[in-house]
Amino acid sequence: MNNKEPILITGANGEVGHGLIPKLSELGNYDIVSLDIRELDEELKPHIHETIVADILDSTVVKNLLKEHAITTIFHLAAILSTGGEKDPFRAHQVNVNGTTSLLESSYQVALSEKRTIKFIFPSTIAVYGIPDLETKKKVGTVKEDGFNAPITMYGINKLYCERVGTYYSKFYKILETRPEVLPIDFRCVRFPGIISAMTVPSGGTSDYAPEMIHSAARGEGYESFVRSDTVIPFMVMPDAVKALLTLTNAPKEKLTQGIYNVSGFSATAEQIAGLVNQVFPDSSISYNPDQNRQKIVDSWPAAVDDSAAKRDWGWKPDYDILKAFNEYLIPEIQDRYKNNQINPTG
């Protein structure tokens, strides 16, 4: 008899999917159903119970798989990121907002009809913040979840709206009607900082200057940063991002005092990251040629976020500070993967 929990991962082929799927498979408690608009990478397929190639906007496919597999938890990773969202804002809105809302609605209706609850795990982003200028950014320092929620990118706007919609489906859906005995949606959101992965070369994120520095150096190439050397935002490495998702997923509902949580690993300037890269790859040439528009986006994000609520409610604690991140994860993993030709592009 199969006692594994059936879970759905949308956008499974993306950067976070490459970190999350192997970890879930390693735990051995889950039958993973993946949904992505592209064919799943070969290295992920052995971890998957069933792979579905479809658009997140296809509500018929989504509703059928929720029923067929009796999905109990959804990790909704499908999204068009910040840089990609500025290139095609309308498509970003369709995928990020309509895709999320459609998935919430389908999940709600399926769970309601079957008198059960579906956990809906939603990764959000520091792009939901919009600090007006550098002077304010330096003055405020660490930002809480409810501060400066005035994003300037389509991606940030989409994510902030979806945080609100997820909260609505979880707590207030059809507020004029009698509440069901079993609440159909348990919405839980992690606001990620910039994520640095050793497994993939990302594309589409405005914080990608940090991982791009490392990957370029490992390939023996120089790198021209699109942000200033003094640019500072919070980061975390992929193992900590996966840890945050799983820890919040498994936290007892009664311990959660809010639905949306900041998490962070460390804050660093572009120059600090470049310095660590050059310690390992001294021949790597890292220069700075700021792109005015991308710089404006990064400058609107906080230098650090307050993740005390996550620490209090579900015991959040990153495993990696900046030195451990580089010395024990990023550098050895990236060197090994390039040596064995195991780096995957995402986008």
Ligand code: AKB
Second form
Amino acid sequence: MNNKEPILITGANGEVGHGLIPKLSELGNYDIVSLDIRELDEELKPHIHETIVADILDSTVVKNLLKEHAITTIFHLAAILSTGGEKDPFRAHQVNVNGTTSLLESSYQVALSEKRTIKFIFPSTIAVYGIPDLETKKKVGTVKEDGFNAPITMYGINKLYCERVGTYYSKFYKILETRPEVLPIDFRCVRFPGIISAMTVPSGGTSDYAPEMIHSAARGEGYESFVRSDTVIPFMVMPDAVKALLTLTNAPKEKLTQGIYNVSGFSATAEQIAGLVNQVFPDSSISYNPDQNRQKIVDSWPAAVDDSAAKRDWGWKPDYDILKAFNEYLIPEIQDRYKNNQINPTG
Ligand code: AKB
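Instead of the form predicted on its own shown above, give the structure for the form predicted in complex with ligand AKB, please.
Zooming out: every chain and molecule, the one shown earlier first.
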């Protein structure tokens, strides 16, 4: 008999999917069903129980797969990021908001009719913050979950709204009706900082200058940063992002005093990242040619986030500070992968 837990990963082909899927497969306890609008990368396929190529908005496909596979946990990774979202805000809203609400509704209906619970794991982002100006950003330093929730991008607005909708589905859904004592959706959310992965070159994000800088240097190419050298936001490396998702997923429900948690690895300026890149690749030439509008987006994000609630409630602790991230993860993995031609663009 197969005792593996059936889980669904939407947007499986994206950057976080490329980090999460191999880790879940290595753990060996899961049957992974992937859903993405694009054909899944060949390197991910061996880890997957069933690959579904479909639109997240197709609720017939989604409901059927939730039932057929008796999905217990969903990692809802499908999203259009901050820079991509500004190119087509209406489409971003459709994918980010309608995709999420449609998946929540299908999950609720299926779990309710089958008298069970579905865990809904939702990655949110520092893009939900909107700090009005640089002076305020410098003054406030570290922000808590509920401060400055005034995003300026469609992506940030979509994520902030969906955090609330997820909370609604897990706590307040149809509050006027007779409802089950425990609602069938267990919604849990981590707000990620900029993520840097050795496995993939991201696209469509605005924190992408950091991973682009590192990957360009590893390819022996120069890099022109689209943000100023003193730009500062929080980051984490992919293994810590995966660790955050899995630790929150496995945390006992009674320990969770809130549904939405900041997590962070380290804060760094563009110049600090460039400095570390230059130490390993001394020939890499990194210059700065800020794009006013992308700069405005990054400047509206906090310099650091307070992740003390995650530390307190579910023992969150990143494994990587900035030096360990470079010395023990990014540089060795990236060098290895470029040697073996194993880097994927995502977006
Ligand atoms: C983006 O830049 O849009 C993302 C994010 C910070 O969520 N990487």
